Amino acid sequence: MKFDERQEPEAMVVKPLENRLDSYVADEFKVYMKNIVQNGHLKIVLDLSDIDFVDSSGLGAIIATTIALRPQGQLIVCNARDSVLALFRLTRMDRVIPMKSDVQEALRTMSSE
């Protein structure tokens, strides 16, 4: 799996290169955020404007992130696809993981907390 980094003032901006957040990725996905959890990253978007389709496996990867990042970080995901954010709304997790529209809307609200 390939990602794009990039650390920004309020946090870093995680991007997914892939179309899929799935079982097979999953593993993969989840070691990456922990490394960058673990080397001090602390505040954390998530861009999902690549990611079309993500199933139980890739929502438990986000998932592991947020729980990674307790209690002193934080994680907001963005760009979220209809597709996508539908299963957030679907398992009522936007209700626990922020979602904004876009990266600029996410950096916004990391600065203002």
The other form holds:
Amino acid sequence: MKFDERQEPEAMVVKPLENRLDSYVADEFKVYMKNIVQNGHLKIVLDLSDIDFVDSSGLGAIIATTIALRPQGQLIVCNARDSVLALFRLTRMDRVIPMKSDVQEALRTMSSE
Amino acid sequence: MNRVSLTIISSLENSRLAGLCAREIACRTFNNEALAEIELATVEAVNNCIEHACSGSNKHQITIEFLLSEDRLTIELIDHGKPIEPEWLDNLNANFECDDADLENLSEGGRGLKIVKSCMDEVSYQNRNEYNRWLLIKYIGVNTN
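Could the form predicted together with the partner chain be given as well, to go with the form predicted on its own?
Complete assembly follows, chain above in first position.
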């Protein structure tokens, strides 16, 4: 699984360069995100613009990152496509994980908190 | 009537194949929202077979049959792994619960079967002596949400 990451003043922006975040890659995603957290990046914007499919394992890996960041840090998801957004809503995870429409909005939210 | 049968090795990589196959078979009959639900439900059902019935081993085979008829898409999954535990079946009808004040106790997993149930109109499971059989049905033109 490939990623693009860049450090912005407000947060680390991580973008998976894949179109699926599913059971096949969920563990790899989780390890990658855990390393970022362990390296001291406690504010992370997850840009899902390339992802068109997430299953419950992929969602679980995102939840694991959110939990790893607590209590000091925060994860904000942005650029989720309709099908991905639908999964977050169905499972009610949109109530737990902040979701923004794009990276700039996510960074603004991060800087205001 | 369209009938397609797919036999896969119980590897998580192949869940994708099953999901994409379901989407392709249904693409001329269902709208985009329903197609996303069908693909997701298929992937979750296959994942469940691999992770639980086959205990994560890639030495099993799973047969998936897609049947598109006049009023419905029927997806049948058959594996020869161990039967599902009864408490897992309770998951089918459970609600998605979350408490944003209690993040530390939020579970990473356990949503797969609930997602299958939410995305399809009918879901049933049978354990026969030799195999497990899941039946997933999505009716054409019915909004489940």
